[in-house]
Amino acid sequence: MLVIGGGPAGLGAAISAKENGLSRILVVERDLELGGILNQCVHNGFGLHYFGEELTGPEYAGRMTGRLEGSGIEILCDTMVLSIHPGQDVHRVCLMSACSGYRCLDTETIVLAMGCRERTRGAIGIPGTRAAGILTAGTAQRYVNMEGYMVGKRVIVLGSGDIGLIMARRMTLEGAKVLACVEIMPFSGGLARNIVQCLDDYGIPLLLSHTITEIGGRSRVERVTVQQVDASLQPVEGTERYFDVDTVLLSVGLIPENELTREAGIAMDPRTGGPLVFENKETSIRGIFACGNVLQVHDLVDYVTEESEEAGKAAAAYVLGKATAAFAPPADRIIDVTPGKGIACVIPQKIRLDRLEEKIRFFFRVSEPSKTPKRVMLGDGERVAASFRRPWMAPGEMEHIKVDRSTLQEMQGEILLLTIED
């Protein structure tokens, strides 16, 4: 098995595959060390669900890499995967590294765990000068937490994603003045706990339904213009506010890194930006699995680990079953899981009824916040497979439900619709 990515998803998949009987596993990581984004997340809040205690990002990464010791899992760091060429029996993966140069490896199964990247100023097109001092929140986080550089003294944050919220607090703790966090939507894109702990606790205002419409400055950012937006997200004339800042941090969305996935011809889901997967995280190409932020952007690394363990287990079963000729008959019935009213996206998008385990977990995000109790319904249009009450929901919070296999097998038709009802 070859795992692309040595972050929490890749490590979880590799460890799980090993524990489920696979002997030859290689993890390929483009950075110099394992751990991925966890290495720069020095704040706490990781591991509450998975380890049952509160850890920092490096501590969480240390727990995962510690489990590799003595496992026999091979690691290749500072190595970039250039392409994937799917085959009938084996898949070919081409790599490049400074020490070994260009080479290709054949593998029976691949786990995609490349994570995600941040949207930049160019992706959202903010007008103004191209002055220094405009960074994504994740880049600033790496500079401050890993490289030891302070990136600014008077800061404004655009977007209220979790990284932006956490960096607003981090910059404050480092001595900077954070003037505001500006969010174009009428609701925050971050976790509720981060809004409280990172903004409210430090008196940083959150300006909802506002955006930055101009960045000014010569060699360095000097001033930004912030305007209110209307229901169609267009700036409202006469609402201009000016902030004298030297730094703009962008937290305007994460994009799953799926260039390799698309080039390999794997079917994609435009809602999540990741590949379409079956109930065991297998993609549309047999033997290639996906997990972590390359599949869907997660709130909590704990869920990344759980998801990657499912992918690693399934990948091991694929290889071992193939070896004994016990794996393979085509699924007798495939059902599409479709987001309906109030649902932005759902994972998995397809389930094979004859391959379900005792319970299956569906992850989803709602399309708009609901502050009153709502009911999550999963059904085929005539019958309800599952119904769950939620006191409140927000797009920034990933939700999940578990459904019994026996219930799903009773469903009729080829579509399961997930909806939010009053």
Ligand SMILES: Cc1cc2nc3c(=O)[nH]c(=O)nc-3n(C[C@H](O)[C@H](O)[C@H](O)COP(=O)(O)OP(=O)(O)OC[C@H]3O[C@@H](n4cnc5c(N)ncnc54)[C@H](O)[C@@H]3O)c2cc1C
Second form
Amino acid sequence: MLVIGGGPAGLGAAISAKENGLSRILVVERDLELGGILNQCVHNGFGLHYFGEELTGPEYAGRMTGRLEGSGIEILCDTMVLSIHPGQDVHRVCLMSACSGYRCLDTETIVLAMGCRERTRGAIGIPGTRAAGILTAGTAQRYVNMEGYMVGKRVIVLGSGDIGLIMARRMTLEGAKVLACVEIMPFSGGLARNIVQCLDDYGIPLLLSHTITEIGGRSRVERVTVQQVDASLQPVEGTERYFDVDTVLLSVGLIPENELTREAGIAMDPRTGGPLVFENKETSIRGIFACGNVLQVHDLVDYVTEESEEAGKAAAAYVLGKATAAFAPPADRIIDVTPGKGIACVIPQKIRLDRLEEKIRFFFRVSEPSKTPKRVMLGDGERVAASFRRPWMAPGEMEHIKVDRSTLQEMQGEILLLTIED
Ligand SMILES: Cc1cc2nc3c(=O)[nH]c(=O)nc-3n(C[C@H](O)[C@H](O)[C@H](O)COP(=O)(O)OP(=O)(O)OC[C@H]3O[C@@H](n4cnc5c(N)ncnc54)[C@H](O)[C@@H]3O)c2cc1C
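Swap state to the form predicted in complex with the ligand from the form predicted on its own:
Now the full complex is given, and it begins with the chain already shown.
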């Protein structure tokens, strides 16, 4: 098995595949060390679900890498996977590294665990000069937390996703003045706990339904214009406010890192930005699995680890089962799972009824916040397979529901709808 990416998803998949009987596993990581994005997240709040303790990102990464010791799992850092060439039984993966150059390896199964990257200013097209001092929040996080460089003194944050919120607090703790966090939507994209702990606790204003419409400054950012937006997200004339800042941090969305996936011809889901997967995290190409942020952007690393363990276990079952012919050809009854009213996306998108374990977990995000209790329904249009009550939900928080295999097997038709009702 070859795992692409040595973040929590890649490590979780490798460890689980080993525990489930696979002997030869290689993890390829382009960075100099394992751990992925966790290495730059020095704040706490990781691991509460999985380890039952509150850890920082590097501590969480340390727990995962510690589990590699003595496992026999091979690691190649400072090595970039350049392409995947799917085959019938064996897939070819081509790599590049400074010490070994270009080479290709053959493998029976691949786990995609490449994580995600941030959207940049170019992606959202903010007008203005190209002065220094405009960074993504993640880049600032890396400079401040790993490289030891402070990135500015007077800061404005665009976007209220978790990374933006956490960096608003981090910059404050490091001595900068954060003037505001500006959010184009009428609601924050971050976890409720982060709004309280990162903005409210430090008196940083959150300007909802606002955006930055101009960045000014010659060599360095000097001033930004912030405007209110209307219901169609267009700036409202006459609402201009000016902030004298030297730094703009952008936290305007994460994009699953799927260039390799697309080039390999794997079917994608435009809603998640990741590959379409079956109940066991297998993609549309047999023997290629996906997990973590490359599959869907997660808010909690604990779920990344759980998901990657499922992918690693399934990849091991695929290789071992293939050898004993126990791994059946594609099932005849495949059900598509489709997001209905109020749901932005759902994983898995397809389930093979004869491959289900006792329970199946559906991860989903809602398209807008609901502050009153709502019912989440899964059904075939006529019958309800499962229904769950949620006191409140927000697009920034990934939700999940668990459904019994027996319930799903009773469903008719080829589409299961996940919807929200009052
Ligand atoms: C900038 C940023 C900041 C974040 N901050 C937080 C936070 O503060 N708190 C929080 O809970 N969550 C945070 N997250 C979410 C976080 O990504 C997840 O919780 C989790 O770490 C995702 O794990 P992963 O293994 O899927 O991805 P990652 O941790 O991103 O790991 C993916 C790994 O794949 C490697 N890789 C990618 N492509 C290749 C290739 N072609 N060849 C070889 N290696 C490759 C990358 O170098 C990386 O190490 C952040 C995400 C980002 C992008």
